[in-house]
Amino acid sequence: MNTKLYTVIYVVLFVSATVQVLVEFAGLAYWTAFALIIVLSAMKAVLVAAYFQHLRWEPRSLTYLIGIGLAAALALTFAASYSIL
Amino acid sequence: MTDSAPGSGGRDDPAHRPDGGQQADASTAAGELTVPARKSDYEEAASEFPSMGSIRRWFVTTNHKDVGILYIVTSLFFLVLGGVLAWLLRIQLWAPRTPTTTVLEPLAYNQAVSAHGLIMVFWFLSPFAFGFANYVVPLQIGAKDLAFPRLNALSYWLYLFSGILFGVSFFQGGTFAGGWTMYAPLNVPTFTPDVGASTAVLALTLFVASVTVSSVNFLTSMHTMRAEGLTLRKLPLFTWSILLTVWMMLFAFAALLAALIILSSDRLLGTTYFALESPAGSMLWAHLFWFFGHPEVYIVFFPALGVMAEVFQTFTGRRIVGRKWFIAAMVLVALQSFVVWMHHMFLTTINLQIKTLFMITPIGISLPFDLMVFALIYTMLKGKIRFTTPFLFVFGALLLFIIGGITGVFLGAIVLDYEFRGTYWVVAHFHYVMVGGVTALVGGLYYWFPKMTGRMYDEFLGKLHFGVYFVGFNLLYFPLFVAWETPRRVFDYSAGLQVWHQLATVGAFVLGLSFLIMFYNLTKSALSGDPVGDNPWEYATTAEWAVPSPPPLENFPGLPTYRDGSLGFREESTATDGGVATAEAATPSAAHHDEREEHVSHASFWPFVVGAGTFLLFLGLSGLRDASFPEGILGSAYLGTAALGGVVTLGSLVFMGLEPFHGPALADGEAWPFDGLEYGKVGMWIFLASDVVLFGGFIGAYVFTRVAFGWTLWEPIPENPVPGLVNTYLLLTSSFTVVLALVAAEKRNRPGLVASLVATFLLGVGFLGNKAIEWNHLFHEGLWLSSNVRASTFFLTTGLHAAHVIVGLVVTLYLAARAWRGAYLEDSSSVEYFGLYWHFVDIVWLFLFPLFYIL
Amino acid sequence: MSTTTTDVGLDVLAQTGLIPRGTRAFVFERIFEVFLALGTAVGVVVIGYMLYNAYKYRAGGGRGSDADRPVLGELPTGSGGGRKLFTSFFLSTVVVISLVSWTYGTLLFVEEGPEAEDAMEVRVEGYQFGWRFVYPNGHTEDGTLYVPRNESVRLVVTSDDVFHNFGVPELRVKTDAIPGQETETWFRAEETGNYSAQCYELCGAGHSFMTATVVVMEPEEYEAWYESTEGNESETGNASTTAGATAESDLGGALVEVAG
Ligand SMILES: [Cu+2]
């Protein structure tokens, strides 16, 4: 693990944050822009977790642990929102 | 750099934690790791530690067995309190009451109903079970103590002080009167204006903090400190039940924490999530509460199930039939418990598809219980059953649970549920289940009493207790099924049902008074009962019965191992691995601990002080309404109390961090699925998983409210995303500098480390400064927390995130100061764990930014 | 869920009379009876079996050899007996699943409710601490719901303030009254008379006394009453939206005055 790799990751994150805002101003349809923006956020989150929190090199159990928490939160969010549609 | 070898984790840095050092002994736990090689160490440890008879002992102890006893005694106190409230309710229900014939005024009745529920569910049931968990689990897994002993003591003190705070709420104009389910919008000051109602909510929040600390501690311990050969599937069933309970707690209580923080904010700061004008505030509360509330049912019941299994095995003299299926059933229930919550909401506006789904999942969850019940019943076959007091209680518990289970199936049929909703059918059903669980736990108390005290209880009085208890129980709760048409929390019921309510009231007194027999028996026996040896119960198998009663401070005569298929003890010195040498020289503070301090510590005064500090802080905050304290001397008193509490909390956390404390050594036994990871790292990730659910709850609340409002009609609060984008840049950069700090620490580059940490600090300050400017700007445009629900979600969610940033900055400052003096170069794990937290805060922002600024 | 095959299946079941249909009260009683009978039977069998074996295998009862008893310190294992366990489990699964799926047909019936043209609609507004009923012509009644016998009544229920729950136990109708939300339910009364409605969700000091009366009248009588409400509606109808504070006649309201 070296500084160079981390620097590359950092630059990618920085750029994609900028792109995210540009998408908003690109005049796309709302839900297209929505999907793009959320995907960009998710991608950045995965990069930070995989490299900065070095989950890539840890036992997979830690990833699953966070995944379970995330699944619980998403279940709550989606099922609750869907129930009132 | 990431894959540190087990045992090499020398971290003594207290404040690398998100919670400002709450988990400080994570560091010392595995930090100045020393394995006492000789038994004399352990006696020495004991000699420096105040004796059981000394009052001081109980304020400073961090030993899991002491903490277990504290939990049990305290929870029994709350049982009495909740029981007295129940008596008041039953007296009121002796006859249907008109407004002029009430015993308790209507509002007082509502307070008693609410407080009874809250106290029994939160301050009695779970803590009672966790008393046993504290005492027994480390023994059953072959550990000397939990991974973070001081955090364990802290959990207890937070629990006790949260209970006292709840008690105080009665004297602040009246406690919360909206039922234990706290439905919105009755739970906001518009409808429950008493200060005491806010205090009750804060008390519950403090209780949840205790649970969270405890969950992280138990999970880390149970996953990483098991004796050699004790794989997960070989764990005793009581320990299994606790393991699953704690997993459910970790996630369910995080959701409750989100709900309670939002509710506190509505009550104290004036946000409008649950207010009448919020688009679906009532529904939001119901979702958040029941998402927690259903797993909570199993959280309180599972330990009872574990006790039942242990006691059945011991007193039938037979191993549990279908043991692995029993475990599988528990795992299934634990998983499914998170997808059944909406069956509490069948009469709300949820749609038919959801109703169908949430009719199926609870049935799916009820079936594994059938299997467990049958497994226990079949275990009796070919047994040699001895009807001792513990067995009578768990046998009775199983019988009650069968009745509770069958009446629960009625609620699974939605058409019936529609009519049972809000009636005594529900009341009777869940009392059969929950108090059925209590019955098993009382059996557990008799079962482990000789282990805890070294003396035997009086068997005749025990059996008498069971007889009176069982009669009282059924006399109290069975008539409620017959009188099921009574609406819940109503005292003006139809006159035809009066006889059943009178029977129930008589039963309530019989049941309550039966505990006097137990209190007398146990008190007398603890002082003068017949002394017992290691194992008074024939056919007991678990490790706690293989050590003296009560067990010595560090539990075992050597290192427990199951390598040969059954429990044995090894010389401890053979357990050390290469890691120890590294660890001993780990940090400057470790270096000046001299040899005689090498044994494991058992005493710290700071957890108590932290508990007291948070008590004052929360008590002071309870005076807030719409973000300001009342005028005059009362307001100043609240403000002063809050300020004092804040200072005491922060100060004691720092002292706790700086205190030299040796936790138990890193074990080399079973650690699946976290093999090769240190306690500190495992603990941090487990904590972060719960934080994911906390933020998930907040984001879920935002999404839900926005959907109810009309997703695309909702305009983001900040008109301009650029300040948010700048903050994204700042946080991303600070994540990068934290990574650089770790690289520098590993290269033993002190200036690089200090510079990176200082850069992180400055970037974080920049983030907060930028946010302050933005908020100030919005404020001057007339937008604040209470303006509307859009503003509420914006300020509170990003505010919670900002609070995480502030905690991170305090830690960064601490790390930078220590690094300046040369710390972390030998062992960089503190920096690493702080980094995990900081990157997590960064990730959260990566989602908050688009959700609140651009979408 | 609602594929044609299941629909057809449900229709067939309904025609054979297996799935009860009729008034809410009829449907409830039928299902409740079956559950009660089966539940009692299962409970008696299981608890009886449990007690019998507890007695049979008591220590000193002379049964069971001492071979292969659990030993202190052993790694836990299970006993045999898996087949019996699974048979019982399978049976309980069949009972529970068939019971609940049987009631699902009824749920669909209840959820569907009466056809819109066949039913009259009344809006129910809960407030601390009483019930207000708003008729299609705008007429508002406080505390009493008048309905004709043998006609399906559709209720649209909401709340002015906190979470309430509107229920008429004898007619087996109940639904949440949630501020800002509208829930729907229906009922049909077959006998004239007075029924009491009650709040089923804790809502504050007057919760115990948050009642209303449902008066079931002969259809002609009802028509006459309904006609008589026409004309004087323009003010009352408008006032109904803001009538939260005008609940002085209500017992609950009076009570709060006393208790507060
Ligand atoms: Cu009400």
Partner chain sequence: MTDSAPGSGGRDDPAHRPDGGQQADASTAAGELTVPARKSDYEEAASEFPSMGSIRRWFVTTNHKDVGILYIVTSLFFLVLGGVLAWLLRIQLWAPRTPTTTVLEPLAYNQAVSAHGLIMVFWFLSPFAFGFANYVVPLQIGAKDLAFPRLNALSYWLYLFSGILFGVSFFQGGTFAGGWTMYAPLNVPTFTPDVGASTAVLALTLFVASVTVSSVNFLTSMHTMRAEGLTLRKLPLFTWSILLTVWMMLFAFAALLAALIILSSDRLLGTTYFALESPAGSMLWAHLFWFFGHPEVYIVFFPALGVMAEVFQTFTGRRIVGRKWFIAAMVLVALQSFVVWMHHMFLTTINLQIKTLFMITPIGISLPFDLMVFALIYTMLKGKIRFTTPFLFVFGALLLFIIGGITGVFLGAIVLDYEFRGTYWVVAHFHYVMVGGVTALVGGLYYWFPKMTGRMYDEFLGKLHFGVYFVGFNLLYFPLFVAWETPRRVFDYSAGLQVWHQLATVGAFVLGLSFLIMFYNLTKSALSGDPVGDNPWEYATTAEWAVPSPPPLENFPGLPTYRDGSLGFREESTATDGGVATAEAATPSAAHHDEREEHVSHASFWPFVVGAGTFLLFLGLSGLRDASFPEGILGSAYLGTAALGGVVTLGSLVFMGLEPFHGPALADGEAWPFDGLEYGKVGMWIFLASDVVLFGGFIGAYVFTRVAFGWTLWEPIPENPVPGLVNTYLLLTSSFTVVLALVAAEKRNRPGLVASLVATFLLGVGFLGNKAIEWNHLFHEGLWLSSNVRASTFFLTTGLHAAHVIVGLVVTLYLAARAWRGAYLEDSSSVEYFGLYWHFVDIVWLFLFPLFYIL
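Quick caveat, the model's predicted, so the values are computed rather than measured. Between two forms, the rigid core is the largest collection of C-alphas that superpose within 1.5 Å. Residue numbers count along the first chain shown, from 1. First, how it differs from the form predicted alone.
Once both forms are fitted on their core, a CA shift of 2 Å or more is seen for Y64 between these two forms. Relative to the superposed rigid core, A75 undergoes a CA displacement of at least 2 Å between these two forms.
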Given for the second form:
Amino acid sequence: MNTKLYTVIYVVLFVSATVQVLVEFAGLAYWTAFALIIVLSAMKAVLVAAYFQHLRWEPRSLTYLIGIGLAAALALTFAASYSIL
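Having seen the form predicted in complex with its partner chain, the form predicted alone:
Partners and other molecules omitted; one chain follows.
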């Protein structure tokens, strides 16, 4: 695999993690900060699964199965965060 591609992915993941930390300290409304962090986390999860776990080169049916699992995990996260408030 191309080292340049992995470097770009690393930089994107690093910047996303940094933005998540900045969102925590930005003093945004709870749901705004929560939505931004969820979107960034989902983007990072997709990048890691696609490239570092080689899902990009697997059959589409396996990709859909993993996507359903991710959607279920996000739904449970939303449900848990709603019950906290």
